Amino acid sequence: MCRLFALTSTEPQSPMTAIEALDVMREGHDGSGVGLFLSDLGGPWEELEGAPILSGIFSNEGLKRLDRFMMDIGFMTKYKLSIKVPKSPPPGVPKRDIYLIRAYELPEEWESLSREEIDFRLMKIRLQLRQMGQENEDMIVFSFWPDCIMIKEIGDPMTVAEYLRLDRKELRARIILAQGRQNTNYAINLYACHPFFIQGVATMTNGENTAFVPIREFLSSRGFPGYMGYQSDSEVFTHIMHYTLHMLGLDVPYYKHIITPLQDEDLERHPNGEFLKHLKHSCRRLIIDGPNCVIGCLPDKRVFMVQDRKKLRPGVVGGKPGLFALSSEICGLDAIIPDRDKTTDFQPMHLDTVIIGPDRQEVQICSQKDTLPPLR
């Protein structure tokens, strides 16, 4: 089992806040790795609206290859944060040359492109860099997207955070997703470390998806190049949300109806029953199986939590106006927001989707039994 913690705040927060929550929950994860997703960034990144930010780990030679590649395709550095570390890492943490976070200016010839085309090209560049890195084993690229930073490493979360000095002001963000534990179902690979990301959608999962193979095959057959990788069975949760939003044009409340649809007899009584029957049939290969708690962030800065159909993994949401957290355990919530009204804490059950908007004023609860919002 692993542990998850996410926060959304009107004021930028340090990643150490989320790391401290993971540390409180350390009995629930094995301390073998950590993954961070930061968005709605503060500090110097706040002034770089629209500039794609590259996050990854590079060898010295890999960094040279990156520089040549990006210059060749017309990308110039706008701002960067290079995390250079001591020569001797702490026990359990691999030796790396450079942890890089770099913002780029878009090429001039991209100015006439649509937002959709820019988004597609940014994704393709990330995939190309990932392929280059895997060929030479000199670069690991997690994300290349505006207003987004990702950091992943093997080792105890608190040890890694202190080693990388994640308390620095340049890494403050209003949205932070943190997961403690390397994926242990496969060979250790940072591409198997949560959170996962595609075109502004990030999710992380505590659980196991035994329907992974048919879901992977369905997504891989859609003809969309971003549906690839799958070093972890949990990556499909990110891609299903992306598919829901971008391919089907549906909003978050529909996500649960795709991954854990209602039984046929319940659909007969549902106000949107006819539509949901068609959705269930057409997306039947995206139905998940097994215990899962999923926490994620959307391009519009909403954060959400959903559970599997039997609620077999822990999850709780709580906070106060301006600061909310989504946590695997209440102790993680208590550690970070002790002064909240605990009577308003909510533990989503098998029919619920919890959504917190970018205004961070309240928790919205959607049940699969509710009437769905109009189609976009």
The other form holds:
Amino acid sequence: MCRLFALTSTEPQSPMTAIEALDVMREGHDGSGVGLFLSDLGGPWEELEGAPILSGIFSNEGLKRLDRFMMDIGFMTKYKLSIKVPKSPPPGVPKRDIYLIRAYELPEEWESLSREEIDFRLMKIRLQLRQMGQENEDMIVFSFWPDCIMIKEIGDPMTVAEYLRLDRKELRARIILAQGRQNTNYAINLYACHPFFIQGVATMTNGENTAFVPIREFLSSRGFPGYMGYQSDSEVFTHIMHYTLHMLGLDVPYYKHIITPLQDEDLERHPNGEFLKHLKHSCRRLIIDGPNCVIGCLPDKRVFMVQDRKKLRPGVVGGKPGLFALSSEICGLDAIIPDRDKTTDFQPMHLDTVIIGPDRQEVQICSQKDTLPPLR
Amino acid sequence: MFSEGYVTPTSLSVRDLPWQIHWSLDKCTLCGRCTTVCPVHAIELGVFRKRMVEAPVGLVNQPGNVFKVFYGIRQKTDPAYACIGCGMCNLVCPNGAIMPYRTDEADKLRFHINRGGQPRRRGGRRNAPGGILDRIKFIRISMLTDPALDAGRHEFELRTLLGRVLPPEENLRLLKEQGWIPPVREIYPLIIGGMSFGALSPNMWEGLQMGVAYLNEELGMPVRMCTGEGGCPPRLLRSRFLKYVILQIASGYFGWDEIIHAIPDMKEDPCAVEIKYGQGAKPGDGGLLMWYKVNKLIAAIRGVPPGVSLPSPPTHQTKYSIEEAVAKMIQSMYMAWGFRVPVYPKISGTSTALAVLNNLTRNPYAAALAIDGEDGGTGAAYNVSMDHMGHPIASNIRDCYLNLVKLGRQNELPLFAGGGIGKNGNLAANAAALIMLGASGVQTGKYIMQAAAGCLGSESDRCNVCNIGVCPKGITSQDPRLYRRLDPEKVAERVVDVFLSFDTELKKIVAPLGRSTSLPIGMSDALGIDDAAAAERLQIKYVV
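Coords for the form predicted in complex with its partner chain, given the form predicted on its own:
After this comes the whole thing, all chains and molecules, with the earlier chain placed first.
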């Protein structure tokens, strides 16, 4: 099983905070990898509003190809964080040339484009880079999006974090998702590492997705280029959230109704029963069968946690105004926010969605049996 | 056989027949039950003359012959009366003195059942044991990385959808705009396939209906049953139980006069309307109800004169193109119930199924596609059609599903698979395999007849006389002397038994795969087979 830890804080935090939480929960993961997603960034990144940040791992050759490519399409580097690493990596961590986090200025001709078109193009560039990198095995690209940084590497989370010196002060974020990986895919492919990302939506998951194949078939047949990859069965959770928000125009509380719809007797009693029945029927191909705990972050900087219908994976949410954490285990929470009111800790069950807004003042709990927010 | 040697080309010995009656003189009480019950009069009272040589000891009495007469059973060798192996003689014999045995070589009868130039016609099945479905295994077992579920205590939602499911975006848009959204029924994935009132006896039909009603109303299992082509009893049409019924319309339109006239009186809409374009057992051939079975009741329901054979044409006479005429027929059937009832076609398994499917995906009214494979059963057909025509269901369903995936329309047009599901007794395993290959549900007829009513058919040409109305169990007979053998209440009980045990077995299959929240349609990663060619063809794993 993997271990997950996410935090959302008014004050920018170091990713080391999340890594420490993972370290506390180390009995629950085998240290075969770590994935980090940072958003609502602090420090120098705050001034880069709207500038997409490219995160990935490059070989020297790959970096040259990247520079040529980005130059050709009119992207100029605006700010970058160079992670220089010691010559020899610690045991279990592969040797890489460059861990790249670089913000770009949008090309001038993009100024007239709609937000939607820009978002689409940014995604296309990420996919193109990913493809180029896979051809020559010289680039691995995790995200290319404003206000988002992703770092993934094979190895024990704490070892990797120390090796990459993630405690540096220019790396601070108000939202951090971190996953300590239990390798269930035999060959470790960083594209199979959580969190997954698409157009500002990032999620990470604990567990196996037994309904993976039909869901993958549904998403890949939507004709949307971003619905690809699927080196991990958990990537579909990110894409289903994206599909919910962007294609269906539905908000987070509907997500749970799509992945684990209510049974008929409950639907009959539900105030939005008729709508939900249609949603259940038409989105039947997106029903997950778990066991999964999904933690994620949305483009509007809300973070959420949901469980599948079986609720067989651990997950707890707790904190205090200004700092909340979503963790696989209570010990992770205790390590990072020991001074919280533990009586308000909440473990979402099979009907719950937990949402924490960007104001970080309270934990909002939606039950599937509740009346749903009006449609946009 | 005459001593002069009067032998015709069709003179057969008992040895030449597929079934030989073994009868024991010691056990027989001469009660006559066997000869009475035999549906084809294959046996009759035999009066046998026997010579016994008596050679007394001593010289006083000379040795001599004694001629005795004894009585027993004689098996007829005329092809018209050849034993069908049903074994009813054995069932009724108080002493177990009689039993048919299958010959150990290919019979000679098969060359002679065409007297008068009439090829063999029969009911039943393809009589081909084995099949690919039984060889498919479920290999993705949840082990440690994700827990297997408790089939007995976990909650399961094993339902499927019958009806055109719109893409989510379109469904939500139409909901907002209050547009027409095709009706969709949430039903149990095992449907009792079309067996007509006429092909089945009234007691059998009543038993099935009662069983289905009990499953729905008492056990909350939304089981549906298709009428087949033969209409529907008027009282059922006007009852609330109609909602559990899929009305079938086929090329003979039998019974539809009655149905159309009953529409204003209907309390409930039927579950769906199935337009039969083909049947797996006799693809490209129409339905057939032979004259033996067309009694007054059947004739009245079907709107025909009694005592005449009722062959439906092989195709709907007005259907000259799928794009137009078939689409119109689907639409007209929708119109009859105010667009509230899903209408879908059923075709026989064929290599042209993809063409049909592609067309239906473009028809917004097509609610599903049912495909009936070559192993499907029938009440009456030509032997050659049953044995040699048709397409196996597994690859047909798989091709169709993968084609829908390519179009991004998987499960929008639900596929229902029929034909040979459970033919070797493995109903749940076969159904689950087809569902994971891409079927939204399965239809079965023969299994229900065997399990719920004790049909004697097997995969080795046993019985198979459903066509001439002499069914010894009263399942496919219209003769009250025969069908009174079948107690409708008992049939209903067995239908319930079958569905409950199927449900448990299905859970025993999906639970170890970690599935409970939805029916695992298209979960092909769970399937494996020990045949590399079949694995490649079905795009599942090859396991040895």
